[in-house]
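A single chain, nothing else alongside it, follows as structure tokens in the form predicted on its own.
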Amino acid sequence: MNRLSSATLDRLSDDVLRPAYDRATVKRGVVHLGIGAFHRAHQAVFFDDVMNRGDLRWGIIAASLRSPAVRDQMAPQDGLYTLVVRDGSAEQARIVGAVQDVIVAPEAPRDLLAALARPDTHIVTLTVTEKGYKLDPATGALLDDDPQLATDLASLDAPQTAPGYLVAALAMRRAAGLSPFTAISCDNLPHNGARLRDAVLGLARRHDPALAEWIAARGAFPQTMVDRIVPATIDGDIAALAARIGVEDRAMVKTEPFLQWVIEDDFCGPRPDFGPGVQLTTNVAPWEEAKLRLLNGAHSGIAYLGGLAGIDHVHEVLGVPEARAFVEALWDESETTLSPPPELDVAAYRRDLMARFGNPTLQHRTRQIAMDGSQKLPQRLLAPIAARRAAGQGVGALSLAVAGWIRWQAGRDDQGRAHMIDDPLGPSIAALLAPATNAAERVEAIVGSDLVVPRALRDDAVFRDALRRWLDLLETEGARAALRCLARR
């Protein structure tokens, strides 16, 4: 079957939406670091919308900082891909044309630096995951012992990290008399703009304090909150789409109808009129906190407890009454730690989240969400736990979710099926847990370490006791028994 490309657009079925602009006339005003499914289902769609409305300054040069896989999917397709939006029995297919080129940074570091340093580049967006910022999750300091960052600390001639590329490109722009670009983190990090700024300025100071001062004075790192559920594409999705639209698309992404982007209105250069779905605000933090602690916190709990129970997909986990009750209980606890903006109706948001989680057509795998837990737990679960303990409140459901993560580190579910621990701190956590012989010792090893748990919780007896009880129950009777126990409370 023919691949999707500029040459095959006219062969698509009539119900497929196509770009309304001439891609040959697009200027490349955006560079995106970390192209993957989420970027293609989120930020790229917004820039595509802007160009569909006639502002053609916002084409995207995308970059993978690691693998050539996405480049190899998109290059034969001229950067085109299909966004498949599923909701129950309804499905809408749309061709997105915003991505103009894909660079594989390890193969062509100078090409990526040149793209970042171009005068037309006004915005740089990032989805490099929590581990891509090379910051200690607890302290926010640069991870000097990270091998890639150590290379960038020695030289920025061929950067290895996202902060390294940004610092090197900003140095090139300064030398050329250009203004900085606006750098927008789109990862699920608390205060993600400040974290990105800290990483960039921290690395810049180590090379050239004057450059760091210039970036601090003239650059911009707005806070953002991004929201859309984007499960991994499987071969069956590609085959089903090909049968429907008449061409094969190896770069397709599937998602839900919901789409939201909240951005701090702090740009140092041109920006588009983003239009519907983007909210510019002076204070992103309340939106970010609600999303991290409600959507992402529940997702992590569902991933570990559902995964341990041998349940493959999020909607299937919610089909278990005790699991649904667990999610509501976790939300009850986390909600007390929020300071929602007036525009956010938390009760309605919770109802919408439950409906989104229950969308069976997404086929969102628990094991996909379980990745990189050490980087996600501090903001999703441990932060609301610390807030509740500071207020003298209990943490029953939240601590069960954390205990599920500890249990996940054993590498087998309740049925004995093996799973991979896909986490940058996986080996360190395994070494930490290796000497422990029971649940109490495993909890002491985790809570007493600097790796994941914040200092505020180290000596909290209520938190430790709750973790120990839940982990013991998970190890002896399994996740379903633990969920039933919580539901009876």
Ligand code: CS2
Contents of the next structure:
Amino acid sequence: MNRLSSATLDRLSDDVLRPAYDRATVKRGVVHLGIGAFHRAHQAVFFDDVMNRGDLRWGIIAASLRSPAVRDQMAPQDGLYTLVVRDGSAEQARIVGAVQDVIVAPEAPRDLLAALARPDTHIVTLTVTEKGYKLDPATGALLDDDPQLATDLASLDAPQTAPGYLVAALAMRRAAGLSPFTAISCDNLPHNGARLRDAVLGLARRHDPALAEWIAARGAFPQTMVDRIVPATIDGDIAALAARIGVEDRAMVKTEPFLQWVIEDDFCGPRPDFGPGVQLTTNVAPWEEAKLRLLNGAHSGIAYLGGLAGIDHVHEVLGVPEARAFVEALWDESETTLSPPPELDVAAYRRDLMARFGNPTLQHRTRQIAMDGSQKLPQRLLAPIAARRAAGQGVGALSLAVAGWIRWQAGRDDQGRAHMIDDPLGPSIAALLAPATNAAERVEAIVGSDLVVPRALRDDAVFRDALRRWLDLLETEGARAALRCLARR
Ligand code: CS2
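Output the form predicted in complex with D-mannonic acid next; the form predicted on its own has already been displayed.
All chains and molecules follow, beginning with the one already shown.
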């Protein structure tokens, strides 16, 4: 079967939407670091929308910082891919034309630096996942002992990290008399703009304090809240799409209809008129906190408890009444720690979230969400736990989710099926847990170290006791029993 490409665009079935602009005349105003499925289903779609409306400055040069896989999928397709939006019953297919080129950074570091340093590059977006910022998840300090960061601290000739690329390119821009670009973190980190700025300035300072000052004075790192559920594509998705549209697309992404981007209105250069779906605001933090603690917090709880119960997909977990009750209980707890923006109706948001999680056509795997737990737990679960404990409140459901994460580290679910621990701190966590012989000792090992759990919670007896009881129950009777126990309370 033919591949999707510029040459085969006109062979697609009529119901497939395609770019309304001439891709050959597009300027490349955006560089994206970390081209995974999320970028293709989120930021790239907004830039595609802008160009469909006629402003052609916002083509994207995207980069993979590690693997050639996405370039190998997209290059034979001239950067084209299909966005498949599934609402639970019907699906809509749209060809996105915004990505003009994909660079594999380790193969061509100079090309990526040149792209970042081009005068036309006004915006740099990043989806490098929580661990890509090279900051300690518990303290936020630059991870001096990270081997890739150590390389970038020594030299920026061929950067290894996202902050390394930004610093090296900003130095080139400064030397060429250009302005900095606006660097927009699109990862699920609290204060993601400030974190990116910290990482960039921290690294720049170690190389050239004057450069750091220039970036601090002239650059911009707006904070953002990004939201769209984008499950990893599986082979069956590619085959089903090929049967439907008549060409094969190995770079397709599947997603839900929901799409939201809240961006702090702090740009140091040109920006597009983003249009619907993007909110520009002065205060992103309350949006971000609500999304991290409600959507992502529940997601992590669902991933560990559902995964332990041997359930493969999010919507199937929510088919278990006790699991739904657990999600509601977790939200009841987290909600009290929020200061939601006036425009956010939390009750409606919770109802919508439950419906989004229940979308049966997304096939969102619990194991996908379970990865990188050490990087996710602090903002999703441990921060609301700390806030509730500081107010003297209970943390029953939130600590069940954390106990689920500890149990997950054993590498087997309740049926004994093995899973990988895909986490940059996996080996350190395994080393912490190795000497422990029972649930109480495992909790002591995790809570007593500052690897993931913040210090404020170290001596909190209520939190420790809750964790100990849940972990014991998870180890002896399993996740379904623990969920039933929570539902009876
Ligand atoms: C998920 C997120 O994998 C995960 O950790 O919680 O990717 C989630 O789907 C998105 O943040 C939704 O906006």
